[in-house]
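Next up: a single chain in structure tokens, the form predicted on its own.
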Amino acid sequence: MLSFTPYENPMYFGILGLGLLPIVIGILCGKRFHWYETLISVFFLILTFGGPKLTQGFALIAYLIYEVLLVWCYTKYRKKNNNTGVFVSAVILAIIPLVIVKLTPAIQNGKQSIIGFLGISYLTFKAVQTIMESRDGVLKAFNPWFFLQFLVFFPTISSGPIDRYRRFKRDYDRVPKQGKYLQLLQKGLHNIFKGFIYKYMLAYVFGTMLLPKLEHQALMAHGLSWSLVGVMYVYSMYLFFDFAGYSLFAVGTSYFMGIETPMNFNSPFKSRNIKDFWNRWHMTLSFWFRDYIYMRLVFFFMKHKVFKSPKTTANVTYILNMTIMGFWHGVTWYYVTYGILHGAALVVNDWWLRYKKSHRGQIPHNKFTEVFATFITFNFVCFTFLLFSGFLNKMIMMK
């Protein structure tokens, strides 16, 4: 049986093109085939989890059938009650899996677990906003059926972009006009051919041939060498082209099917502040994190007086917000410092902006300190991600 990761074989893109061919010549036609969409939906799930994935499979139809219940269930609650206890009891139901699929290979000596699949963080994330969505008053109408759809739409499901409910149901009950749609036919083939030159070219150079040399080089030198610097721009560079390129295929596919699925990545390396980086790298994650779990720990602690100063407030709450981020990644001492850098680094950016603010006439703003902004945050986001990379703790280990 054929068995496909997505976007990752020249066959997959062929039976891609031959599948999204009927869902472009209907919306040309001003028509929108639902049961079409959900026909070739299904089709490339069974390709992304059957064969060697079954497992997997068999792991995410259980986990839908629990994720869809538990919010049809709160949805129905949330019409007639608004109880604190229910609504964390919900969010709480809805990450467990996720929990259990994180923890379990920081307690089983790397075995994964069996309730795990590819893409179960991204459809975590969708359950979790549907429901504080719902206890927000924002969500006013829910439909399992179309919420089953929302999880499995099979561009994004393995690794994103992060939709959000309301904008994702527009689209899709949506006939796009012939000219919008013209325009986002060109979109999405202009970001298909630009995740191939992101994926397939430059991802390649940077992750095949020159990391793994840089990495040896690196490794028999036993301590810090030129060779280690060059695995922290290299591998930062392959992360970026591998990620972008996959969420251009994604995003690109996304409109031809009709649906304006958000864009990622937005020049991250030309960011002059890491807050600025976080709005430009995988952006709906980080708004996601944003959205959901930072702006909602500062209501929580400014609502309970737990800090006298919101500044204080803010910087807590960076370093949870960003601490989380890192135990998300995976339950390892190199994620959570990942994590815990970037939460210390947006408070020291807060701290410096309202210095400069009150310091405006004795701190020079030019062309010259623009990029030297930029340099500071391209140089320290890469360090990060070495951390991130895991190499430093495989360097540690072979000692």
The other form holds:
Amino acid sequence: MLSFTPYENPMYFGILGLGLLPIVIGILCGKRFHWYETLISVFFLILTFGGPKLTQGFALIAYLIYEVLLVWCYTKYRKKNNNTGVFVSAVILAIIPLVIVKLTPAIQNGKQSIIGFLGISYLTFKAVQTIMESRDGVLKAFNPWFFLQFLVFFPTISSGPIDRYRRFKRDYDRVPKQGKYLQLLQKGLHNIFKGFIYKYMLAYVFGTMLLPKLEHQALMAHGLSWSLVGVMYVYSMYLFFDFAGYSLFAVGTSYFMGIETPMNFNSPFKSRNIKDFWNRWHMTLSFWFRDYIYMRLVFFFMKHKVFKSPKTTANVTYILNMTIMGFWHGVTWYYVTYGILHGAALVVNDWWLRYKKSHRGQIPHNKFTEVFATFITFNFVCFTFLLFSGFLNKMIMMK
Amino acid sequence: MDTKETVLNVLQDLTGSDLSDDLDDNLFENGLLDSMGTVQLLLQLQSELGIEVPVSEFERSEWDTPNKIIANTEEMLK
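With the form predicted on its own already on screen, would you show the form predicted in complex with the partner chain?
Whole complex next, starting from this chain.
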């Protein structure tokens, strides 16, 4: 049976184009066929999770039933009551499958959990935010069938971008006007072609042609070497072009379906500081952490006056937020250290910005300092990506 | 004191700038507000005006200028 990893080969794009055709024609005629959208979603899910990956397919089905029932029950409960304990339990229950999947390799020597499947963390983000928005009372009309569509929206199922329930619903319920839709088609096509350049040319040059050679040389050098520096930059470029390319495919495909999935990257290497970086790199993940973890923790700490000063509150929460992000990537020392380093960098960055503000006039600010700031940010980020790649771990293990 | 004045006072305490002449400036773009500032703003509005603004209600693009913040606050006081 045919089986694909999404956006991995030309044939996938061929099938995608054919599958999208009825949707495009429908929307151009002012109609949305939700039944067809469901059908095509199921079809692509079978292509992704069927055949040799059938265990993953079963895991996905079980997961979906579990999460939809859980969120449905919580929203039903929330209409009548609003107990904090019940809310916290619902969130914990929603993340338990993901926690098991992330912990299993750390406990069982790298063995993958049988309840895991490609994209489980992205579905968990969607489930958790839906629970939180119900708790806040902003999401009142919950529909389990729609929620299921939102979860399995096939263009973004495997690696995001992470959309929001209410935003997705606005697009899903509406048929875009013809002029607007033509623009979306144009943008979608542009994204997909840019994705081809990113993923199949640039990521290929960096990841497949250059990286293995440099890694080999760096391993042979045992310790610090110029090759290791090369690995750092080349891996960073590969990571960006591969993931940004994938994201462009996902966003472009969504546009064809009349859904404006949010962008994931905005020239991240142009960032002037680390906060700027997190507003440009893997944006839907970073904003998810900002809105559902950072802001909520800050709110909690401030309301209960846990820390004396707002600065301390912000700093502690930065570290917590980014450490959790590190754990989310995987339970290994290098992912967690990656998170902690970024948390610490956000603390230092805030301190520096405050210092600069209070010493205005004494610290020069011009084109040169801006370029210098971008340079430092870029190098710091590349260093943390080297850690993230796990290559340092491999070097240590070889010794 | 009217709502507008209260909101501007809260914003002045938070950002250290008097914003009464820059009612349409984007506070996130010019670096005066960030997530932390936002939460402080929500808590301050809660204690001074008694309005409950849950974090989910806070859509950045709808709260990014003094004018928008004033309008949203007035809306919630109705």
